[in-house]
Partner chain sequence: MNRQAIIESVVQDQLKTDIPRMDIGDTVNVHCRIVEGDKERVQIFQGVLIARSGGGINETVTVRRLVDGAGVERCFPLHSPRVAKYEVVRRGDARRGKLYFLRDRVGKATRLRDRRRGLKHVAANKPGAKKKG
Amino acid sequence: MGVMLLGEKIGMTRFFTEDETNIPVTVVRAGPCYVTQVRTPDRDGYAAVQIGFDEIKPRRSTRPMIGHDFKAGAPPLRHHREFRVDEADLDQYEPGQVLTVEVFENHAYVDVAGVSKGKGFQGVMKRHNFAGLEASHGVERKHRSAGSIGGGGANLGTGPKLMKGRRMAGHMGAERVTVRSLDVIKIIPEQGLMLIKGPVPGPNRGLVEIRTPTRLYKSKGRKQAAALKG
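Since we only have the sequence so far, can you give its structure as a single chain, in the form predicted on its own?
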C-alpha cells in the first residue's frame, strides 16, 4: 500500500529542464500533514492512517475536533482524511508524526484527486459535447437544444418513461475527480512544493489528495520501480 498527502493547488507555471525543454506544470503545496489517528484491525476492523492538513485558529474549529487533534499532539487542523495501509506497515506511523512532501521524493508518478470546478447548470452541448442541430436554412432556431428524447424510452420508446442515464442538461462540475499517473517533475522540500505535469483537478487554492499511483501501464510501472530503487 502507498502513502497519501493533502495539499493545496497553487496554480500553473512552466519548468525548464537542462536541455531547455518547456514543461507546463501545476504547483501544489503538499503537506505538512499530521498523523491524527492510526486505525488498527483489532480496534477499528481495518488498517488505515488518518492525517490532518492546514493548521487553523481554534475558534475556527469545533471542540470535538480540537480534542481529537490535541490527543494526537497536533494543532487544530482544517481537513482530515484517511488512507489504507497494510497491517504490517502500521508500525511506521504514530500519532503526531509529521508527513512532508519528501515522502514522494523518489516517485515518478502520483494520483491526484480533488473536486472539479463547478460550472453551474449547463446545456447538452457544453455538458456532453453534443453537436447541436444544423445551422442551415429551414432549421428552427434552437440549434443548441438536445433534440428528441422519446426514442430513449423503455421498451424501444413505447414505455411510460425514459431509460435511466439519458444525457440531458443539468448541473455540471463540482464532483470528485481522480486523475491517475501524473508525472512528478520536481519536488522542492524546502518550500514543501511539488511540480506536477497534467490536469490537476479543482480550482486554485482547492484541496487535493496526492497519493501513490495504484494502476500504472507497463512502461510507467518500470519507470516508477526504477525511481523507487533510487
Contents of the next structure:
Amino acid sequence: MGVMLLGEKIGMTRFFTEDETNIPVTVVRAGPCYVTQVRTPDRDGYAAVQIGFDEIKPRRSTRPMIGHDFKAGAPPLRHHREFRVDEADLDQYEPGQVLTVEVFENHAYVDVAGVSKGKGFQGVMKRHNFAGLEASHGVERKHRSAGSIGGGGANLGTGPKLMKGRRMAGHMGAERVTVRSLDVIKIIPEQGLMLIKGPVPGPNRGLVEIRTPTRLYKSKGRKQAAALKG
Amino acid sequence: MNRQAIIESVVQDQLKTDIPRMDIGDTVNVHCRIVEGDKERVQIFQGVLIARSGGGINETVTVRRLVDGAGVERCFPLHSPRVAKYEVVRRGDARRGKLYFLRDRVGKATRLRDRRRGLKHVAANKPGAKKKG
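Coords for the form predicted in complex with the partner chain, given the form predicted on its own:
Let's see the whole complex now, leading with the same chain.
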C-alpha cells in the first residue's frame, strides 16, 4: 500500500528534460509531515496513519489540537489527514516520525488531490461543456442557454418532475478533485520540493495531498510494468 | 523563501548564461539543433528579432525573416537546450519593443536603421562609419 504526503502548491513553471523536451511542471512543497497518530485495527477498527503538515504558532491552534500533536512529539500543525495502510505495514510508522518528500523517490507517478479553484455560479457551457444554442438562425438572447431539459415523459420516473442530477447552471469549482497518474519529474530533497508534470488542483499556496497512485492509467501502467521488467 | 523565489531556484540551473545581449531590431542567427534519429545537425535561422516576451525561464524570442517573399516567424524559448547558440549579426535601431509592424511591410521598407548612436556595447559592424549627432 502506498504512502501519502500533504504539501503546498507553489506554482507552475517549465522544465527542460534531458532529451531536451520542454514540459510544464507544478512545483509542490511536499512535507515534512509528522505522523501524529497510528490507527490500529485493535483500537480503531481500521489500519491507517494520520499525518500533520505545516507548523504553526501555538496560538493559531487550539488546546485540544496542540495536545494531540504534542502527544506525538510534533509541533502544532495546521492540517491533518489520514491515509489507509495495510496492517502489515503499520509497524513502519510511529507517532512523531517525520515523512519527507524522499518517500516518493522510487515513484514514477503520483495521484494529487486538492480543492479546485472556485468559479462561482457558472452557466452550462462552462460548467458542463454544453454547446449552447446557435449564433443566428433566429436564436434570440439564448445563445448560451442549455436548450430543452426534457419533457415530463423523457425522464418521468414517478411524476411530472425532472430526475435529480439534470445538468444545469450552478456553482462550479471549490470542490475536491483528484488528478491521477501524474508524472514525477524531479524530487529535490534539500528543499523538500517535488516537480510534477502538468497542473494540479487548487490555487497556489493551496493544500494538496500527494499519494501513491491507486490505479494507473492504462498506458502508464504498461510503461511502468515494462520498466520494472527491464 | 517566498514562492516566486522557490520557483526561480528550481529552474536556476536551467538558465543559460552565455546568451549575448540581443535587443529588439537586431538581426540574429539562431543555431537550432535538429535531431533526426540519432543524427544531429545544426540549422541556422537568421532573421530580425521582433519580440521578446516572458521572463526568467519562460522568456521567448520571436525571430522574423523572409523566405521566398513569404514572412516566416519562429518563436524560440530563450533557454531551450535545442538552441545551441545565439549570434548577433547586425544591430538595428528600433524605437519600440515589439516590431509587429514589420509584418505589414515588404521589401525595402522592412529594413531597420543600423544603430550607432551612443551605444558603446555595440561592436562596430562597419569600421569607419560616422557617428550621427
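All of these numbers come straight from a predicted model, not from anything done at the bench. Positions refer to the first chain, counted from 1. If you superpose the two forms and keep the largest set of C-alpha atoms that fall within 1.5 Å, you have the rigid core.
Engineer: Does G221 move appreciably between the two forms, meaning a CA displacement of 2 Å or more on the superposed rigid core?
Structural biologist: Superposed on the core, G221 moves its C-alpha 2 Å or more between the two forms.
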